[in-house]
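The chain below stands alone and is given as structure tokens, in the form predicted alone.
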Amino acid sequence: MNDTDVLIIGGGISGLSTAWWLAQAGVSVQLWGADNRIGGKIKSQQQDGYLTERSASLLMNFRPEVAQLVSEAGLDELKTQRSPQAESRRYLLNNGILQALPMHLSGMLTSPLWSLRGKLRLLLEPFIPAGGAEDETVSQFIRRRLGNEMLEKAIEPFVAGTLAADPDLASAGATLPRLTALESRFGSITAGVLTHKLLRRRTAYTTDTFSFRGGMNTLVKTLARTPGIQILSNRRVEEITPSKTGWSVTATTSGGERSLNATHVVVATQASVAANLVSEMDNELASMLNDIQYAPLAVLHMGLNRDDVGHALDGTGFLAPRQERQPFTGNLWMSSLFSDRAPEGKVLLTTYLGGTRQPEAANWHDSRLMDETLLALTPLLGLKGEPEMVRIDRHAQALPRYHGAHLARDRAITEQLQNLPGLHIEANYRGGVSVRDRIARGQQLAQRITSQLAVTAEKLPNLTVPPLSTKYR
């Protein structure tokens, strides 16, 4: 008999997501962490009364699954929703000016921002027959359906700053996965919505962005609690080996080596380290996880009292295209978001750095990524003074990119892992970065690893399981 029923190696949001999902279902899980805590880049931070996030600084959700693991997870109570100053405005950098980006096509056709061939350009997408090819660029696609002129001012700083990656590189498929379903069922991306908004049901899922009180980190500590689910940090897995009954697992710990059988190993790693582990078994898979690249990213917060901010910052904050050639790719207003991210009279301003576009402003010392974001900044927001709190964020290796043919790449990962059962490869290089992303994909996973343990049971009578809760039977 093995020790669990499922091993989670990689203690971040996907790890967790899944973690959380089986235990619903009443198997046993480890969850094995490489570092002394749990979350990965997820991380809040309290310094001089304000809140900062190492990585996501909300959940923007459209999935009832989500709103299911933060309802049952008993989540409901601390969340922190989005301010209503900050509920329908974002802006766009535009020829120096920042500008109200609308939010839906009637506003687009009235807009500043949009040049009157433009806009003809948006109103011909309806006619624009569907095509592409499968490894279709972002860039491609944009251009194709809605022109140049949309790409430019509202896709590529998009992609660039929520994504850290590049649309003439990025697959248009991973990407934007939702815009090219669209073209794919209904011919168009108009067309879609419409359909979309006309056969909506009342009971459909409403858009709704969040966060927690205390930060993003409450996720996690709240999943990190859940009953059934044993987590144990600082454990770095060396080696993954098949096993008669499943596979047999061993980490390097502060005590010496701890191995453990596991009847499925779920490996939510980055890709590096998941093709390092997978490469004695199967070399053609630990090329295709080497393959997966990932963008570097500086998050810079700084705290300035009210009176020191010109700008009304009315909105979410702001996204910087390529063209406007800024430092960053976009600003972020924390306490025009959520009322507690900074002290009363004060605001809380959140710049990135980096990414794909310019990687090597990620690397820039403190005091030129300061320096260099002050200087761009001061004019947009009418800044006087200097920010009375300050910290920065770095990450080697932020987001992985969704680059070249991203899908055929995911298809062939999941055809190649069939060749060894009861290892699974889950983490944000797969089905999507965010954390509305990662939980949906931890319920998909859960499902079929409890599907196929059901089925072993069933085939090894002598092998006991945890009951599985109904609605994964």
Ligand SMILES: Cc1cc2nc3c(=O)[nH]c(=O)nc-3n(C[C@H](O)[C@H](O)[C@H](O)COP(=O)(O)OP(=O)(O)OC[C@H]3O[C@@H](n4cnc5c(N)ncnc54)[C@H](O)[C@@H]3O)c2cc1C
Second form
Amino acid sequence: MNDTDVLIIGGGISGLSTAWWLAQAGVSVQLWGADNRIGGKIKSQQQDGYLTERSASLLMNFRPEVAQLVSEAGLDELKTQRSPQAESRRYLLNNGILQALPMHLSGMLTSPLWSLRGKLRLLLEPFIPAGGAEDETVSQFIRRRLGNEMLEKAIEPFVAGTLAADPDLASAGATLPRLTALESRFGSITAGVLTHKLLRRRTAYTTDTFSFRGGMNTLVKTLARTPGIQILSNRRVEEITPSKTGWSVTATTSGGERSLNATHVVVATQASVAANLVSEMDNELASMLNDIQYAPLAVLHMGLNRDDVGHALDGTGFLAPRQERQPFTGNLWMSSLFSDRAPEGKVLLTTYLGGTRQPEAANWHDSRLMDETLLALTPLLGLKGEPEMVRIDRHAQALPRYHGAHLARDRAITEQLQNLPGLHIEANYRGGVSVRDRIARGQQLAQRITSQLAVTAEKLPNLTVPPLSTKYR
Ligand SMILES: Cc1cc2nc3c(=O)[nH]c(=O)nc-3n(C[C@H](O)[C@H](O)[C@H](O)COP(=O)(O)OP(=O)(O)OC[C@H]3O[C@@H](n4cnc5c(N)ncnc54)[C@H](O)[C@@H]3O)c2cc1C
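To complete the pair, please output the form predicted together with this ligand; the form predicted alone was given just before.
The complete assembly is shown below, putting the previous chain first.
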């Protein structure tokens, strides 16, 4: 008999949320993580009264299953909503000036951000025939449907600023799945949006943007405390080998090597680690995983006196298109987003540098990061004083790039895994990088594992699988 039904390798949100869904279905699950703490990239930190986030700052949710996890994990009362003023406005840097980005299509047609020609091109969208190859890039897709201005003044800054990717290389289907799905389902983005708007009146779940009291740490810590999940930190998995009843996994710990047998193993680590773990069993799979590249990022948090910032900071922050040639891709006004991020009378500004656009900036020395950022931000935000709090977080592998034939590669990974039944690979290079997508994908994987365990249990009556809760069938 195996030691556990499921062993999850990696304690980021991908591994944790899969563990949570499995535990809800009554499956015995262990999670081994290499670090001495849980959460992977997610880490909220307190410094001088400011609350900063090393990676994800918020959840932008429109998926009912994510709302279900938040609620059933007891997190509803700990949610902190994005403030209404931040909700209603976000800015774009345009010719050196911060301009409010329209939140609706009608606003785009009156906004000074787009030329008359750009606006007319937008209006043509419903008449452009559907088409485009599967490996079409974001730039090709947006230029084809919405024109170049829309690409340069909305999509490029979004893709570079929030995904650290390059729209000229990123796969449209993998990076903007909702937009490409609108085209393939409804023939045009406009028709799709209008249809959704009509249906939304009756059924839909609207977008909810939130974090938690204490930051995103609260999410990962709460999930980690779920009864039924056994978490062991400081266990770096070095080897996975097939066994008679599933998989044998070996990790190094401070007390030497530890091994365990599991019916199912979920590898929820970075792609290169997953590649190493499977290379002995399947070199082709390892090579596909090694093809997934990451972009580096530096995250610069600055705390300032409110009086030292001239701008009203009446929004989420701003993104900087590549044409603006700034040292950063964007600047978030964290204390405007959430009221608990800075002490009274202070503000917290977070700047993102590096990504695919300018990877070398992620490695700039601290003083250069500060100097270049302050030089650029000072005229934009009317800064008058030096920050009283500075923190810099660096990620050598911040976000996976969904570049090239990402969808085809992902399908090939799924096919290849069929030769290794009971072994699963699920992390942010598959199906979306956001915390929302990670939680949703965790549920889908947990459902697959749970039903496979039920089938195995019927064949092998000794297995410890409890009857499935009808909810997860
Ligand atoms: C700067 C930044 C800002 C972001 N902002 C947002 C945001 O606002 N909203 C949002 O939704 N998303 C955001 N994201 C994305 C999101 O934070 C990440 O995609 C997500 O947290 C990644 O989770 P993961 O579990 O897939 O990977 P990770 O968090 O990287 O977890 C992988 C885990 O595997 C472990 N591991 C590695 N090797 C081994 C081994 N051999 N044995 C055992 N364990 C191992 C690691 O220690 C780690 O804990 C942001 C990301 C970054 C970098």
